[in-house]
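A single chain comes next, written as structure tokens; it is the form predicted alone.
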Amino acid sequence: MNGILAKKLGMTQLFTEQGECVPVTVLEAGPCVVVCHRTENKEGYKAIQIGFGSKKEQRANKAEIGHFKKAGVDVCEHLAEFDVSDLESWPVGKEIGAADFADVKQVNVSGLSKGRGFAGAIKRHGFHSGPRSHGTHNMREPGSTSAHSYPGRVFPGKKMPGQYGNKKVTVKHLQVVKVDGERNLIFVRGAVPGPKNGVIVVRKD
């Protein structure tokens, strides 16, 4: 298995043996449970589906309750699929935690970035502001958006004001600084997308 679901707890710092202060993000990776198998005969590919986080049955519909009862596990809040080479090594009901990443040096982290609503070009794309002298009206405006009279239109993909954030973001090659198998914690160097308590997908690099 090449990945796991985790919850972003926040950021802190660790000190290495050389005395270097390292900024890290703490991820609560698990415990996750194997819910079902995806086989080549039925679905056309080989993978396992894992669940993460508890969920009250009254908050789940009948289809979700039946799906988890068939596996004999509690109802989970989040589901994800990960590729495996051998399904027999990951039976239904098996628990997965941070200890499975003890030997991993780098990971790729995916999450939903913080939604910032409708934002201007300065906040969204880092544009420079206009002059702030007397009489100016172009302090935070984006400026010209199109070409000359030909083609006389705005090209697709132009950086303009619009929805900022609330998109899937993947940060690659993050160094795993420490793994705490007893508490299911993974400490990765640097920042990861999403708010505190947000669900993160951690994959082996």
Contents of the next structure:
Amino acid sequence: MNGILAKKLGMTQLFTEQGECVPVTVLEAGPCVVVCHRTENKEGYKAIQIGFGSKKEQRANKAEIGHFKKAGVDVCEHLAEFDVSDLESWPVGKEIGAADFADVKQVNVSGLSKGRGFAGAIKRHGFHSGPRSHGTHNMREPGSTSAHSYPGRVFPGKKMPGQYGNKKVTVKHLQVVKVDGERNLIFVRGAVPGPKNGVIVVRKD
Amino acid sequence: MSLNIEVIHQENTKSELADFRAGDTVTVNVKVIEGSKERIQPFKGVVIQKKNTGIATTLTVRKMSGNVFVERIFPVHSPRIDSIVVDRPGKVRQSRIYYMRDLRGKAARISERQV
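Alternative state: the form predicted in complex with its partner chain, after the form predicted alone:
Let us now look at the entire complex, which starts with that chain.
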């Protein structure tokens, strides 16, 4: 198994024995449960589907309830698939948690970034703002988008206002500082995309 | 799922902390490693500011070392800080007494606060 689903609890700091301060993000990884298998015969690849987070049965539709009933597990809020080399060691219904990451040094972390809606070029791309006073009307404008009759068009990929955030973001090679298997906590050095209580996919690097 | 970040903050903070504020004269006992030995080095001076930011709380201590002033910033919850002892509570009106940097001699006195 190369990954797990987690909830971002927030950021804090830890001290090393030498007194060095380490900024960490705390992830509650699990308890997750194996819901079903993807086999080479049927789907053409080997993977396990894991569920994370509890959900009231009345909030799930019949198809979902049937899916979880077949596995004999409680209804989960989130599902994700992860590749495995051997399906036998990950039977359906097996619980997985942060303890499976105890010997992992580095992880890649993906999450849905905080949504900022339709944002201007200053917030979205870090453009400079214009002067606020002296009769100007150029305060938060993006400025010129192109030259004149040559090229006579705006180049593709020009940075402009638009939707910012609420997009899948992956941060690679984050150092795992500490793993608390009992409470399913993974302490990762640095920041992780998304808001607090956001769902995060943690993959072994 | 009742776990939240506040619980983890609390686990990593020191439960017993000396009650000090700006203007107090304190001794910060810092653990220093010299070769293979560890000893405690006191740093005594006036608290210029205390930055209350939960687990990242720091204090800035200003003292006269020889004939120059030295300011050091200590993370309160660091394991390298052995203890903080209040020697003399001081009475000041501001919580950040940066004006002490411009004062010398008699003008730089701080009257004692009754506790």
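Only residues modelled in both forms are compared. Numbering follows the first chain given and starts at 1. Under this definition, the rigid core comprises the largest set of C-alpha atoms superposing within 1.5 Å between the forms. Please read these numbers as outputs of a predicted model, since none were measured by experiment.
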* Structure fact -> On a rigid core fit between these two forms, runs of three or more residues in which every CA shifts by 2 Å or more occupy 130-133, 135-137
